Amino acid sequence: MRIAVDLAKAYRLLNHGPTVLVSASAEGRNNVMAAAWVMPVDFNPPKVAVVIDRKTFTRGLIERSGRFALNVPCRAQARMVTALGTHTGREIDKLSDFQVSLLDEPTASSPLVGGCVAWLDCVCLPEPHNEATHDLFLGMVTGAWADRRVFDGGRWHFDQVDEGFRTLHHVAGGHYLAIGDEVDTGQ
């Protein structure tokens, strides 16, 4: 059900503000962490920004590999998202311990989390000052995919799928809201 998303429309996968899973791989080790402070920052080429605390294990993998992926989880994955966001990869193998499946996407350079509704594969655009001072990482999107059941024709279709496919939006303290109903403006 996964479709490639035109890179000119990749920003639409994040524009509605979902919580994401940041995944990275380096030196044979994969890891995934939850992140709420993520946003698109440019259209062509598509770029994203993500805040990744210096204490996280995932950040070290990103710094070593120069790559990361943003995975957009859905309501059906809320418990997994919380588990990935409250444990560190320094102490456990989160993918194994929380039974996180990875997609087989040969063109992706970072691990993509199965069951999500969208994925963006990124290469880091080094900004040492922003990374050190603000924990802010910039990435250029090199590949984008979405679950056709919920994203097609360059837009989300949350009103046409089971509620389990709706994206999560972290509002604090492990509490999420799922994206709501579409509002028709006649456009």
The other form holds:
2 protein chains.
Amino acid sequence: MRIAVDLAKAYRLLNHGPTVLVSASAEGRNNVMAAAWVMPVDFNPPKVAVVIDRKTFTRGLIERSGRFALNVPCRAQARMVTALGTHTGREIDKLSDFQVSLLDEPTASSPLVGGCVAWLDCVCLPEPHNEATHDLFLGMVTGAWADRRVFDGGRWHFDQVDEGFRTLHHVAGGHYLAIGDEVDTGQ
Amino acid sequence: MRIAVDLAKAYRLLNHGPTVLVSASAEGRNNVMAAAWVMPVDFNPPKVAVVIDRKTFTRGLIERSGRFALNVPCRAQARMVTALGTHTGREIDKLSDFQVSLLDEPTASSPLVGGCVAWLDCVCLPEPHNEATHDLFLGMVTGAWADRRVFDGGRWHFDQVDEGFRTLHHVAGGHYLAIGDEVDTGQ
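Given the form predicted alone above, produce the structure of the same protein in the form predicted together with a further copy of the same chain.
Zooming out: every chain and molecule, the one shown earlier first.
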């Protein structure tokens, strides 16, 4: 069900503000964390920004590999997202403990999380000031994919599928809002 | 219906990824533009990041005043949001042409747009590199408010009110997704 998304339209995977899972790998160790503070910053070449707290285990993996992936999880994964966002890879192997499956996508340079509805594989743009001062990481998107059941033709289509496919938008704690109805202003 | 929001919880007004209206004022001229690329970057002190293209008229107002406000519009305002996002203040007076009302909030330093469901008044954090390289503006939140019909006790509550109050999440063109159901993972 996974289709490649034109890189010039990769921003549309994040444009509506979903919470993401940030995945990274270094020296044989994978990890995944949750992040709500993420956005596109450019169309073409496609760039993204994400806040990665300095206390996170994932940050060390990103600093060592220079790479990360943004995975867009869905409502069916809400409990897993909360679990991944409230535990640290310093203490446990979150992928094993929370049954996180990884996709077999040979062109991706960071692990991609199974069951998500979109993925953006990124290379870090070195930004020492932003990283040190704001915990802000910028990335160039080098690969993008989506589940074609919910994203096709450059747009999200949630109306025709099970509620479990809807993206999650974090409020606080273990509380989210799922994305809702389409609103078309005809322009 | 407008209540002040504790600054330490102001990030929750943006955490779920709504599209915003960016408003600014300088030398007697107000303007409002739409922006989907916006996110919190810190809790306390509360900071935000927003991408403001160098071609926008609003950017000049922000550069001159050192201030901007983020207004969170709702579904009832979808046509106005598209209009504000597809015209420039260089050519027309958008506030007048699109019947944008401004609130009387004496403690705000930038104009606040009426009919929205949340507002964050911000002072720019000077970031010459980010502004020049990424069109990225950082702001310190100095005031935050929400419509208590949809945000109270530090959380959004859309279930009990008219659909028109739901936040808008931009996909592309004049196409949005409204925010949907609450999802509570019990943690």
